[in-house]
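In the block that follows, a single chain appears as structure tokens, in the form predicted on its own.
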Amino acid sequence: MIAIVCVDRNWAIGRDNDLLFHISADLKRFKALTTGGTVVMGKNTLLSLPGGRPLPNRRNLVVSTTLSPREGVEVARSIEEAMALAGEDAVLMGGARLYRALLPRCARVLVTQVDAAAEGADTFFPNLDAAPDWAAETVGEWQEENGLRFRYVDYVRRG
């Protein structure tokens, strides 16, 4: 499993169950990386998507003990069930609790680093730069969109 996340310079990922940044290039990259595959998310992440609808052209696996069945969504009632259903090529896309629970099972994390500190952020991703079991494998060049500088950094699990 790999994880994909967009963070600010403090590793913040959200505020009020929403993304901190809407970067068109990053959203296009996310779509390209996940279309045709399986995405794994928590219930709040699903509900934060436009209309609370699953992402098109992907297998949407939602980990939740309370979510009612809905069209286009497979519900796993536990982390173990999610792992059994997901497959090795699944992409973990949030939220924070699911990242914390499944990060130890990920081999790679695709991070979009935004060179800004988001005000009012209330949700954070573990700082992989400070984690001894993670290393930056590739660090992309800084890009800019609508006044925001960002780059892609791919982390791999050490050992």
Ligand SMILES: NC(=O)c1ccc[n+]([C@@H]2O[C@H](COP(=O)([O-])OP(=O)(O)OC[C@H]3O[C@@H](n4cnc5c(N)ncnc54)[C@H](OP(=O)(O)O)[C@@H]3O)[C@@H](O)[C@H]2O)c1
Contents of the next structure:
Amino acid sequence: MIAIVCVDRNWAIGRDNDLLFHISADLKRFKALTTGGTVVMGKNTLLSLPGGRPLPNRRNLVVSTTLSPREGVEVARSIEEAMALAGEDAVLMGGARLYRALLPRCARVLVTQVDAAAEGADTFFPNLDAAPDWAAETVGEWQEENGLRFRYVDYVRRG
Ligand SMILES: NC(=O)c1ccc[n+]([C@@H]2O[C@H](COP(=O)([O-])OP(=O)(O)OC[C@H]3O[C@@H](n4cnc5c(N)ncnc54)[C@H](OP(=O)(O)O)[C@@H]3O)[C@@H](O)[C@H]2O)c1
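Previous: the form predicted on its own; requested now: the form predicted in complex with this ligand:
Next comes the full complex, this chain leading.
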């Protein structure tokens, strides 16, 4: 499993069950990387999507103990069940709780780093720069969209 996440300078990822930034180049990249495959997410992240609907053209696997069955969504009632259903090529797409739970099962994390400090953020990704078992493998060039600087950094598990 790999994880994809967009973080600010402080590794913040969300506020009020929404994203901190809307960078269309990043969303396009996410779509290209996940279309045709399986995405794994927590219930809050599903509910944060437009209309609370699953992402089209992908298998949407949602981890939740409370979510009632709904069209286009496969529900896993535990992390273990999610792992059993997900398959090796699944992409973990958040949110904070799911990242924390499944990061130990990920070999690679594709991070979009935004050069900003979002105000009022309430959800965070673990700081991989401070984690001894993770290393930045490739660091992309800074790019800019609507005045926001961002770059893609791929982290791999050491060893
Ligand atoms: N920046 C990014 O790249 C990015 C990506 C995705 C999301 N986000 C942001 O992250 C925030 C949401 O994160 P979050 O931590 O609140 O929510 P989350 O991880 O999406 O979902 C949490 C829910 O998932 C279920 N869950 C979690 N662990 C479970 C387990 N071990 N077993 C069974 N169910 C489990 C629980 O639902 P039940 O209560 O139903 O059991 C829990 O309430 C939002 O602000 C969103 O916009 C950011």
